[in-house]
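Next up: a single chain in structure tokens, the form predicted alone.
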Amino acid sequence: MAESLLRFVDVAQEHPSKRAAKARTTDFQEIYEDYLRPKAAEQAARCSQCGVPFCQIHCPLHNNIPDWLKMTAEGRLDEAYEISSATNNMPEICGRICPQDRLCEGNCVIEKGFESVTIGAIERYITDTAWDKGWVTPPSPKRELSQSIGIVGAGPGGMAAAEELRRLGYQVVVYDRYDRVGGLLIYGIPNFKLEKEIVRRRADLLRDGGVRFQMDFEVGRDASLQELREKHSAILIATGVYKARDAALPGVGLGNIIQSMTFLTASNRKGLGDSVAQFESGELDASGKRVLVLGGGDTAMDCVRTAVRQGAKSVKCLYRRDRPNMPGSMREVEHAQEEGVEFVWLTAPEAYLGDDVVRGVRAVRIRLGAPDATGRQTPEIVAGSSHEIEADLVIKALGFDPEDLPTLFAEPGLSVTGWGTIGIDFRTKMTNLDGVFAAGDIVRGASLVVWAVRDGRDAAASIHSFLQKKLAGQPNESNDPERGGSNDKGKSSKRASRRRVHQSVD
């Protein structure tokens, strides 16, 4: 039965279900239940339908957000996902991973004194039905075309813009160093978060509707950059950022200390079924152990939950700023502290002790001074607070930069800007390289999922276009370092910070 609209005033904020922490701990399954049908549409009806949505304005797909809310709430859910779907290319996944309280819900107008409207956990219920319902079928494309695109990197950028490109009907090739199709989605995020089979069946659905992959594929090594150019009307990197950030402290040499991605990744194989060698010798695995994280982020979050999950004796997440400065979700600090995991706040690492296996972290302690050049309080050490902290496992979180793409590609001529990620030119997604394409992390820095997906929708245009105008002959937009172009490096370089959004560095 239908539910009447700006039901705020009167049904209070509800989330669906979330499993109790002590059960949840002891595996890896999604923490959250599903919505019941008459509960989604209550939730739904408590949107206001305001004249200006800050919800839709603060989603980087500006997704529409109270068309699909006012859909659910009267139960027409085809409709629902019809206008869900229109503007994002896996709302099952962002309704799992994306950072709401950051974003659409963090916006919502009835948030303060009545609570927002639970955006994520309605969009998830929305295509789960749909989903289930056989509503979502494969790009099927009017016409096929005979020009074909080849996509560096198969996550969640590049798995976007090749089911735009299908459905325009090119011929898309995804190249991907990795043996499964997802990239982070698949080995960065931890299956209490966004299950696999999510994923898999939205790389099923891009095979069935004719997008090939080609997997344990390094470009540089089983092909040039430039030889992938000769094969394909045009070619877009999207191969996001995993070369970690590291923090030269002394002591970093010493046996169990390891990088976020590598802890993460041989955690999910082992999920997946896969065999670990170093994760089976224990090397990689934190059951019985003293945990310490270093890092605020969501990567640090995802870091101390699969530690609790894997048995660890004890969790610390040591973070030089205060909860209200982290940069990851506030609702993922709240699952871990649920979880049990301790928070070290105002804390930095100094050194690692030990012989040949770490046995702790000497810190210092901080405290916030005056505001820097971003408005961020500036991290200051307190004089004689050097302590130690014990630990037989350090994972260190610390955010993730590019890695050199001209080297790795084997293409000395790609520009890139003077944090490493690729140039483009704004307006047309282009790189100084004729019909090379650049979206997602690779151009903006480690940023979140929901901002790889824009990347991928806006580059999928720009690479339709550009081959269009081609096709009929007509020029397309120039490089020109004076029209802002990416072989302007010091330009470039300014307009990738100001577009920076990190997910897990600090």
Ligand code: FAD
Contents of the next structure:
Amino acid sequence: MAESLLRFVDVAQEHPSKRAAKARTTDFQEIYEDYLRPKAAEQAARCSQCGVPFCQIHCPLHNNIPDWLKMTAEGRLDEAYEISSATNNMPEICGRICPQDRLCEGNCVIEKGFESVTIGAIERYITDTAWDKGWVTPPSPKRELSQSIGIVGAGPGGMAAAEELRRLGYQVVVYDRYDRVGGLLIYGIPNFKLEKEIVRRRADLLRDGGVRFQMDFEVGRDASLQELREKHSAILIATGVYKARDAALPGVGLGNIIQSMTFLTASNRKGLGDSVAQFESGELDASGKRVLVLGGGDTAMDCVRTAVRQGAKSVKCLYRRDRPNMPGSMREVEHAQEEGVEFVWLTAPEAYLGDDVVRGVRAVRIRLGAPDATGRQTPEIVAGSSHEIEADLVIKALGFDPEDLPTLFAEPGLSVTGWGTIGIDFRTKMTNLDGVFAAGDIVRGASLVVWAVRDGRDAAASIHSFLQKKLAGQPNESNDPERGGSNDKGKSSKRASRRRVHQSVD
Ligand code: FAD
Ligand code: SF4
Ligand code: SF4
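For comparison with the form predicted alone, would you give the structure of this protein in the form predicted together with the named molecule?
Zooming out: every chain and molecule, the one shown earlier first.
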């Protein structure tokens, strides 16, 4: 049944129902139920169809949100799906895990008095329906092209680029050091936020469309970047960032102090049915333990909520700022609190305590002082506030940096910024190496899935234009250092700092 629009005045915001905390912490299934069709139509009808839609402006993909809301309200779901998938290679994934409160929904103009339209949940509903109805089809090029593109990294950035390039007819080979396609969608983000089947069916779609995946293949170990360049007409690097930041505190070498990705990867592998020796031995299993997670981003939230589901005795999250200043999504913090996680705000660790194995941390209280250059208040230690917090397992979730790229890819000529990310020309997405492009976290630093998709799409368009010009015998624009592609780390980092769109999740 078609709903009339502008219903925000008489219809209240309603997200899909959330499973009760007690029930959902006994398993790793997603926590939200699906909308039923009338509810999706009713919620979509709350949209006021703004002339200048701020939701769309603040979506990194500039999704045509008002139009697909209108189609959903009118019951024209096939058209809603067509519009939604025109700008996004994985709308059902973004609908599930984008921090909407910071992006589209946080900028919905009806948010102030009436609470935003539930954009993410409706986006998810549209594409889940499309999958059920068989409307989601593999990329099927109108003509085959002889040129081949090598993509290094099968995360969301690499997947989005692979789909776009395959649609254009290129022969696409994706290399990844993992055994499964999806990058952090598989091994980082837990199942209760994004069920693995959702990622697997996207990977299968690409395979069915002719994208070839070469898994368990690490560039730098199994081939150098130069060897790949000789095999392909263009290369896209979309390898993400994996070097965990550390707190170099006294006692850091004690047992049972682990990194977030070690913990989350083991848990995700276990859920996928893999045998994980360190999990079976109890080393990476939070069951029965007092768990302390250090950090205040979304990765920290994923760790605390995973520990709860593994049956931890207690779970605490230690963060040096307060709740309003947490980098993580407020929605995730709320979920964690409902699930029994205790937040210890304005507190920072000073040392790990224990003999062989950690038994806790010594921590200090923090007060927030004057704002720094970025506008964030500087944490200051409260004198004489040192105290102990007990823990049997400490998980560090302090963010990620890129690995040493030139060494990793055996390519000393590759342009790297002062942060260790790949330097690109932001107009063409090309690095300083001819025909080598880069996208996603490896360019931005730890960011978001939706930005990786955006970058992957942009890079695919640039690669296409680069190869077309090459075929036509036209010169491609050189990688002008003034646009961020220099190999000079100092200069390039300053330029990048002016341009960087950093949406850290940590
Ligand atoms: P990745 O997803 O990291 O994929 C990179 C791929 O490259 C990997 O598969 C890796 O194996 C491969 N690779 C690396 N080096 C090599 C090599 N030398 N040779 C071959 N292959 C290589 N974002 C959100 O929007 N919402 C969330 O809720 C969210 N939660 C997160 C939770 C966690 C725990 C983490 C760590 C991140 C989270 N993010 C979230 C961030 C998001 O996952 C990333 O921004 C996104 O995955 C980046 O995509 P990418 O394609 O650039 O890199
Ligand atoms: Fe919102 Fe993300 Fe969907 Fe864009 S992709 S509309 S930001 S949920
Ligand atoms: Fe609709 Fe809100 Fe977007 Fe306006 S800002 S078009 S009300 S979803």
